[in-house]
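This document opens with one chain alone, in C-alpha cells, the form predicted alone.
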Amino acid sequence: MLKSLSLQNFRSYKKADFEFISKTTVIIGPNTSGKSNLIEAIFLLASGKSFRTDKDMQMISFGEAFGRVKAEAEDNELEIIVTNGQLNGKTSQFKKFLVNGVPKRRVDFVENFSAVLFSPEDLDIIVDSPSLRRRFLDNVLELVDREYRISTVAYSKALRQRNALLENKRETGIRNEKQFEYWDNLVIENGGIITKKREEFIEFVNNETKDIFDFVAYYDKSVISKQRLLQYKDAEVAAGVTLVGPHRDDFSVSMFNNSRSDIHDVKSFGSRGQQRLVILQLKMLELLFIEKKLGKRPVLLLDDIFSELDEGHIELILEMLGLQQTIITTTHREFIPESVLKKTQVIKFTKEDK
C-alpha cells in the first residue's frame, strides 16, 4: 500500500502532499492539471525511472535545481531526489535513492515498492514498434528480479562501448581486438541473462489461464554469442552498431480461430477490440506474475485510459478493483460508475491545484 506522497519541484508541482486512505483512489481533473505527473511520480518510486522520458532532468520543475518525490509505503519511507548536477552549490549525482533516509543504488531501491502502470500508450504495445514491447518486458522483469536489473545496466553500458568501437573502426579502419574481446564478453554474458529471464516470462504468459482473451505469445529473441558476433562482423562495422542481442528482441501474439484449429497474428489480423483485449490480459498477467514473484500484489496505476476504451473494456478493468490498491486518473467523473465512486477516495484536480 502507498499511504502518502509528497512532491517538491516535480514537473508541474512546486509543492504538494497527497494521502491515500482507500484501497481505490480516483483522481478527476482536466488535461494539464497534473494527473499524469502524479502517476509518473508513483511509477518512479516503483521502478526508479520515468515512463515518459529518458532524461531525468525533465522531471524537475522549470528553473529549479532539484525535484523530490517522497512517499510512505507500507513498510518503508522512500525518497528520490533528481538534480540538475548542482545541489547546494556542489556537484551532485543526477538521481539519489533513499530508503528510510539511507542511500541506495537503484538496483536495491526498486525492490521496496511495486506498481503496474496501464496508460494509453500501452494500448499500442501489440501494434507499435518493438521498442514498446521490449520496454514492457523490462518494466515487468526489473520490478521482480535484481539479477535482471543488474544485467540490463551492465548490458547497456557494454553495448554503448562496443558501438563506439564499431564507429571508430568504421571511421579509422583500426580494430583493437583486445578491447572488442572485453566488451564482447560483457554483452554476451549479460545479454544471455536478459534473454533467459525474458524467455521465462513469455513461458509464464503462455502457461497461465487467460480469462479475458486467449492467445499465444512468441518470443523473437536475438541471441548474442561469439559465433553470431563473428557472423555479423563486417555488417556491424558498416552499420557502426551491434546488430544482434536483446536490444533487438521482439515478441508477437497470435489468437485462436473459433474452432481453435488455427492461429492468426493479432497485430495483422486482429480487430482493434481484440488487440485491446490482449493488452488487458497482458496487464492482468503482469499483476499476477509480480504477485507470484514478490509474494504481494503491486499497486495498479490506471492513467487516463477510460477515455480510450469502450464500455465493455471499462467493465473488465473495474472488475480488477479491490484485488489490490488502485489509483485511477480520469478527465470525466462519468467514466466511473457511481457504485464504484461511493466506495472510493475521490480527489478532484483543477488547473490551479499545483
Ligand SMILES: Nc1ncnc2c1ncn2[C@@H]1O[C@H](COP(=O)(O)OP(=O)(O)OP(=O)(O)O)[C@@H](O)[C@H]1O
Contents of the next structure:
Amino acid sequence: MLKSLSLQNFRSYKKADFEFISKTTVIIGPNTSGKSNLIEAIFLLASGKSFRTDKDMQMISFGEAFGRVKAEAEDNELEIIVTNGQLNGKTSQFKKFLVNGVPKRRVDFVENFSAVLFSPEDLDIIVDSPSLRRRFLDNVLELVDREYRISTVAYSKALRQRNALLENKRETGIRNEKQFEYWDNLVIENGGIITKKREEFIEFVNNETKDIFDFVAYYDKSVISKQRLLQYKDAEVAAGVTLVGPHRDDFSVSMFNNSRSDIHDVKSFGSRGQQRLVILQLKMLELLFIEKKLGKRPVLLLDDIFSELDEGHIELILEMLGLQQTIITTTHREFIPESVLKKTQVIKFTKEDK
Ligand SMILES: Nc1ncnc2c1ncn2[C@@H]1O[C@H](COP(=O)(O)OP(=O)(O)OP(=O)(O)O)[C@@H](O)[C@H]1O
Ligand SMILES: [Mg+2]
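Alt. form predicted together with this ligand, vs. the form predicted alone above:
Expanding to the full complex; the earlier chain stays at the top.
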C-alpha cells in the first residue's frame, strides 16, 4: 500500500505532500490542476519510468535542475531523483533510485512497489499502432520480472548499435563482420528472452477465465535468430535498420460470435463498446498476472477514465475497488457515484494549489 507521497520540483509541483489514508482515494480537480502529474509520479515509483515520455528530464519542473519523488510504501521509503545530468555541481546519473536511503539500480528498485495504470490512452490499445501493444506487454512484464527488465535494456542498446552498423554499411559499403557478430549475438540472446516471456503472458491471458468479455489473444511474434538475420541480411542493409525481433512484435485479439462457433478480429470487426470491454478485461488480467507473480495486488491508478466510459463499464470498474488500493482522478465529482465517494478519501485540487 502507498501511504504517503512527497513531490519536489516534479512537473507542476514545486513542493507537495499527500497521504493516502483509505483503500480508495478520489482526486477531483479541473484540467491542468496536476492530476496526471501526480499519477505519473506514482507510476514512476512502480516502474522507474514515466508513462508519458521517454525523456525523463521532462518530469523536472521548468527551470529546475532536479526533481524528486519520495514515498512510503510497504514499509519502505522509496525515492527517485530525476536530474539533468548534474547534481550539486557534479555529473550525475539522470535517474537515481533509493530504497531506505540505499542507492539501487532501476532493475532492483522496481519490485518494491507495483502499480497498474489505466488511462484514456489505454482505450486505444486494441485499435492503435503495434507500439502501444508492445508497451502494454512491457509494462506488465517489467513490473514482475527482473530478467525481462534486464533483457529489454540490453536488447534496446544492442539494437541501437546494430542499427548504427547497418546504417554505416549502407553509407560506406564496409561491413564489419566481427562487430556484427557481437551485436547479433546480443540481440538474439536478449530478444529470445523477451519473446519467451511475452509468449508466457499471452498464454496466461488465454488460459484465464474472462468474466467481462471472452476473447482469444494471438501473439504475432517477430522471432530473432541467426537464420532469420541471414534471411533478411540484404533487406536490412537497404533499410538501414534491423527488420526482425521483438521490437516488431504485435498481438491481436479475436472475439467469439454468439454461438461460439466462429471468431473475428476485434480490431477490424469489434464495435467500440466491444473494443473497450476487451481493454477492461485485459486490465483485470494484468492485475491478476502481477498478483500471481508477486503474491500481492498492485495499486490501481485510474487517471480520468470515467469521462470516457459508459455507465455499464464504470460499474465493472467500481466492482473492483475493494480488491486493492485504488487512486482515481476525475475532473467532475459527478462521474463518481455518491455511494463510492461516501466511503473514500477525497482530495480536491484547485488550480492555485501549486
Ligand atoms: N516539467 C514541467 N514543469 C512545470 N509544469 C509542467 C511540466 N510538465 C507539465 N507541466 C504542467 O503541469 C500542469 C498540469 O498537468 P496535468 O497533466 O497533471 O493536468 P491534469 O490535472 O491531469 O489535467 P487534465 O484534466 O487536462 O488531464 C499543466 O499545466 C502542464 O503544462
Ligand atoms: Mg490529466
